[in-house]
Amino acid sequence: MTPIVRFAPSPTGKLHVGNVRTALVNWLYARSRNGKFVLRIDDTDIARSTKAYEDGIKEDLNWLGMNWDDSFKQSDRFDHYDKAADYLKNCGRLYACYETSEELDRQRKILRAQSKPPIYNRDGLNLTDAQIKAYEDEGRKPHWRFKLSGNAAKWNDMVRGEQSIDTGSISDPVLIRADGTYLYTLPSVVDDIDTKITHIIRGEDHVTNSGAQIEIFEALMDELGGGDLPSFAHTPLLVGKDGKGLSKRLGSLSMDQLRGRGIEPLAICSLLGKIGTSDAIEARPSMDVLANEFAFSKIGRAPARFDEQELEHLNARLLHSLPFKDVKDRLSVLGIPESEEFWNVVRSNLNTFGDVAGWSTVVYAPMSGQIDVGDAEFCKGAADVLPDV
């Protein structure tokens, strides 16, 4: 099967290493199989989504070398989601609930106190017309839940192996909020069916969600044009070198921050593409090499440890091996003579590409001041190995 995968960021913030890793795994798998990589902008949260963040996401992906084959915005497809929601309502799979958030929270606390799982009690299915009218007279608006079957949702995960989620052990998921806006789940399933996504690749924090989503897929696929259920792959989450989550540090690990620090995009992709796998963590010469080496069988089950210091070391090693042809234009942009001899002399001293400006001054700028007699021979020897101006 030729894979069709998607990366679906929300334009409510900047890309950071966590979601870039998800994008990268999708991109590498698609390119390793001559497949299709779709960029879906999940902007159903109109209040928080911005054009600036959307443009930033696209700029970052291009900078990283992850080109996409197709792209669309969910905000252009509300009519598709409305049609799917109406179908599910007519089938009795999407039902109205009128509890407030405070009432639901109280219900969960009571269940926990009784040592029971905090699962929604499905009161919404038993409301009479009189009760619904009373709620609406109060000014309440319903939120809408998808009725799960209570059966086991099973799949062979491409990373985790055989998986089974008992849908009777989880609450019927809310698909539409009381204000009429959609949560992630329904639009995502509709889009995946319409764009014929073959593989859903994401973090392992979505495993339980996948159990519910599989039932939504099964409820909608015939209505929306048929097809096969996508394959799933849930990758281990990214943690810091100390094993703790990165959530509090993601602001400093956004792509624009790393770019501002002089980190090479290929160093980022080399590290994110290899941590948590059986491959050696070394700088790869191109994205094509990373794609050719990719395989789900290499991904372990333990969390992938992201170490900023390791990224910096990898960045330096990458620069030390870069051939002149790959940096010629970049030297020109900095106003540095396009000299292969100069590059070969200084590259092993670089930690970031910006360091080359300082070495340009050392090599090309006129010397000022007096040189001690004892240093003259050393300076002459050093000058002999430097490229001609």
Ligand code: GLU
Second form
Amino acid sequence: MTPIVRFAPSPTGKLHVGNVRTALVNWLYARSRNGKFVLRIDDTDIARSTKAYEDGIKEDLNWLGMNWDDSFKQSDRFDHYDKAADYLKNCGRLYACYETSEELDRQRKILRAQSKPPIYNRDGLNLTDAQIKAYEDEGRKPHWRFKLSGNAAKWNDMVRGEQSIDTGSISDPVLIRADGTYLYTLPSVVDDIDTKITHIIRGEDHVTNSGAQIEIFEALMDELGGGDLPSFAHTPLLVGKDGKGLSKRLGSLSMDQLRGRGIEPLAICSLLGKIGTSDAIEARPSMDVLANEFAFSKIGRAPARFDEQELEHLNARLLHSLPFKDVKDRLSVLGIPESEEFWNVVRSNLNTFGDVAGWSTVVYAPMSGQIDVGDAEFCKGAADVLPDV
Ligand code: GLU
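Next up, can you give the form predicted in complex with the named molecule of this protein, since the form predicted on its own came first?
After this comes the whole thing, all chains and molecules, with the earlier chain placed first.
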């Protein structure tokens, strides 16, 4: 089967090593199987989504060498989500609830105090017309929850193996907020069906979502003319070298920060494509090589450790092996003569490509021939140790 995968970032921030890894696993899988890679912009949260972030995401993916075969935005597809929501409402799978967030908080606290799981009590399912009218008269607007079956949602995860989420142990998810906006859950399923996504590849923080989303897939599949349920792959999260979560450091690990520090896109993809796998962590010469080496069976279950120092080392090693033909144009952008001899001599000294400017001065700039008086003693010492000619 030719895979169709999607990377679905929300344009509410910059791409960082965490979401780039998800993009990369999707891209490598698609390219390794002659499949399609779709870029879906998850901008249903209109208030927090910006065009600048959307443009930044596309620029970063291009810079990293991850081209896409198709792209669309969720904000262009509200009519599809409305239709799906109406269908679910008519089937009784999407029901109105009127609790405020304070009331829900209180309910959860009470349940916890009784050592019970803080699962929504489904009061919304049993409201009488009079109760609904009373809420509406108060000015409350409903939010809408999807009624889970209470059965186990099962799938064979391409990374985690057999999975089973007992949907009786989670709250019916809210799909539409009281202000009428969609949470990501329903639009994602509608799009995945409509765009015939074959594999949903994302971080393991979505495992529980997948349980609920599988039931939404099943509820909508026939109505939307979908085929089979997609396969799922949930990759372990990235952690720092110390094993701690990266969330606080992600700001400094955005693509534009790394680009600014002179990190090569291929160094980033080589590292993110290999950490947490059984392959050696080494710079690879191209994205095609990374794609050819890709296999889900190589991805382990343990968190993948991201080490910035390792990225810097990999970056340097990548530069040391870069052939002249790959850097020729970049040298000329810096105003450095396009000389293969020069490149082959200096490349093994570089930590970042920008260092080449200093080496160009060393090699090409005229020597002043002046010796700083402060260095005179050093020069005398150096002269003394010179061998006799
Ligand atoms: N926009 C969602 C996220 O960034 C997409 C998750 C998914 O891949 O389904 O978490």
